[in-house]
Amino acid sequence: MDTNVFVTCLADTFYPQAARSVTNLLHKMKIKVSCPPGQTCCGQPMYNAGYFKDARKAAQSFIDLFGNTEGPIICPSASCAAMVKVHYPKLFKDDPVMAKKADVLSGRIYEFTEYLVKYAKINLADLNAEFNDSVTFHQSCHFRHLGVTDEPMNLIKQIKNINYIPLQRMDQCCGFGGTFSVNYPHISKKVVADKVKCIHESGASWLIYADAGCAMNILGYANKTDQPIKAMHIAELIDKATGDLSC
């Protein structure tokens, strides 16, 4: 089986050991991973700022991009995943040619938790994960888009010695927005403030996302506020749990 790791903008910048679990997880799974060169944005935060003409260019580059590819795309985020399965369509809605191509990577994208559970049925117990702490999860508002729900927890909880401790207001955005918390900075400051409230709350040691952009928010304003929080990517605590490539 082909795969090929979108890595994403955030990622690529803030945060290359997500993508690189990712990689090394699906190595661990026996899976042939690509990771094409020349990626960029998806276009989203053109897209978010209503700049369509400059979004439409950026999609375009991303689908003449892996259109040559074969296989499923994963990504270790879901706004950009989102952006890719149900944004692109829209975009090119009047361009019968582009809009055709951008239903096929419609289809072929998914957001890492949902292509390991929904597509690949991995069972991490087959691969001996474990992991002695606690965590808590905090839940991207762009897994409604893409239909993922329990998923982030499905995995973790098949880790082994690991304590899940459920977030109070999972669910609840962080405050990042993309452009949000630059236009309206005063509420998205209200929002991350009780986000991170809720995460000191739980008393895990660790909290686990599965988007950079909230990652950045919520870290960003606890390092301000002198609250700091052990955070790594989903991706990284399973291939934390499972080990080094030699499992």
Contents of the next structure:
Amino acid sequence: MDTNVFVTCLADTFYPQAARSVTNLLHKMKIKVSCPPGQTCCGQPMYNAGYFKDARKAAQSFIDLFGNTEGPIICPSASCAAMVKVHYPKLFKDDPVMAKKADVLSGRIYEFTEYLVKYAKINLADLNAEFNDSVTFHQSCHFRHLGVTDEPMNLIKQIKNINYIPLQRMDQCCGFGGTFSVNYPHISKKVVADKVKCIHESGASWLIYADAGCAMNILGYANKTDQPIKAMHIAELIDKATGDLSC
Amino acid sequence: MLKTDKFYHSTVSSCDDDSLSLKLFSALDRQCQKREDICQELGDIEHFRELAKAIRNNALSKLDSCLSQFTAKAQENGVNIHWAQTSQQACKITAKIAQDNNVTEIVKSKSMITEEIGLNQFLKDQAIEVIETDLGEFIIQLADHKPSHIVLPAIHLSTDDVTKIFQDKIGYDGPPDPESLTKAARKYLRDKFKSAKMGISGVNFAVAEQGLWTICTNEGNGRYVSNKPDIYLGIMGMERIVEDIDHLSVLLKMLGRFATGQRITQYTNLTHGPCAKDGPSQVHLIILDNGRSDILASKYRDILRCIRCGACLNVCPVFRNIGGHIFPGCYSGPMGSVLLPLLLGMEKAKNVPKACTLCGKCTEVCPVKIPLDEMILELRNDASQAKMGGIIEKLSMPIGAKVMQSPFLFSTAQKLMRLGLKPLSKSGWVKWLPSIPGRWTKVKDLPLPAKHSYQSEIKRKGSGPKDE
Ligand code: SF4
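I have the form predicted on its own already, so could you send the form predicted in complex with the partner chain?
Below is the whole assembly, all chains and molecules, this chain first.
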């Protein structure tokens, strides 16, 4: 079935390579993918700040745009996927017309690894995935809301020659939290400091992440404190590991 | 950005204190590990969480009948029941019981509800001394601190800290190890137990069918407090009730496991009223509302399922760094972030629900499945609707929404952002920004937006396989 990529505002702006890798990989899997033009943001920043009315406006645009498409919507972010899947239906619970549309999209949205494992049931070994280095993985908080647990790690482990080193407190928040990070920068700093410490202690060459928000936060702190981290989105890792297009 | 207040400023000073987070990290990691280990024994923990949730919901859905069944039975058992609408009333009832019986010294076991109503201070003002008999509470009473965790009140203190407190306050001259310190506390408290004529405890759960209630402790002090003195007073929040003993047994299982990683607490006392041959001759129970009826009638009623296990505090990444002292009430962490605005009013606690990354770990762990993170969001929305958010937030959110509604404005904003940030950046990072964005760059660098956003890139080149 045809698929759609929801780029997400942060990936679109700061980490376009994550979205590029998602499309590349889908091409390699011979899955037709389109990227509906005119995408903005799912409304999560307003929603999380507690401005539901404003969040509804952004959500409305998303629903209008993707409501006109068909097939799974794949997004390289657990938190944006959770926004659409879990929070949209709640956001529109008092508006039956919109709630119905929200419910449909809630059933169609997939976080990238969730799509690969649960929907496409991919085995990366079949794509001859290979990566000759060590990696560790930060489990974004919003996987929790999606009911995703080991899926990303299992994908990583399917890659030949990869040395996967589990991150200590891997599912502990990185301290981003949207507006939280500017409301309480001092708390955010302490939370991310622990994350960066664990990443360095893992000894892995690469940090693999699944959310652009986490990446900005973790890498931004690492850079500020002169302890840089080499990192890439899990889509990039899989894209790299599955090599050039041979089809 | 939020309007700063006392709570906000206290978070700054807590974060400056690295020794606090060090202590909390190791103690809370230990707690979490113990819980995880012991929960494994139960097999499908989700099943038990569902069960515990259903048991609490059941009691809340018929709270009126549970409470009347409970009080009728308890009165039959010889218990004096007192209803208190407010903290003030509960304190006054307590003082009156003490004064009517010429009590000037009270022994008390650990109880968050007495913290909630400010009982110790109230009684002190009436020249009635309260002696805390739980070790943790005893330590912080000596130090004149508030509890920093609902289950582990002295978690902010190290053994060395406690030694120093004991030396200063009770003339301790033994070695700085937990065992000797505990012995010293025990000796000190035994004498108090002997002389005090009245004991007070909280109530973990009341059981409607039998009209009895439980106190769960690990030190046996709850048993002492409720048995040794001639007068015993229990104080309970009106929601802390279950229908029958079977329901109680499930919750006791969950409480022990989630609070302290035990199958059940060392001492689980069931109080049934006075007994002619033994124990106190007067047994009183105060049932406190203090805002609970309003919560029950609101969209936040699920928080009344809370069994005060503290598991949500233990997993909270924010609590680990700021501790519980700075919250504007005795409850802290995720459950406190929900309860405090409801109990104290939003104005007094408006910044508390904002001190949360919405990571959802609390909701994931809660033994009675309270959707804490969702409630925190809901409270934020209430605050913004009541115009309690900061002015910047209030102005920026609708603008943000406008931009998100228009692909043109959105892509223009992206371009402008890159244009504006480029001159300030070095090797792809922005290290300094003024004003609100400066709150980010003060602690983290900001990546420079990509030269071309993904959407503008595919507009130019298409999203075909060879778009690199
Ligand atoms: S909210 Fe849940 S996890 Fe937190 S103290 Fe209450 S019962 Fe325990």
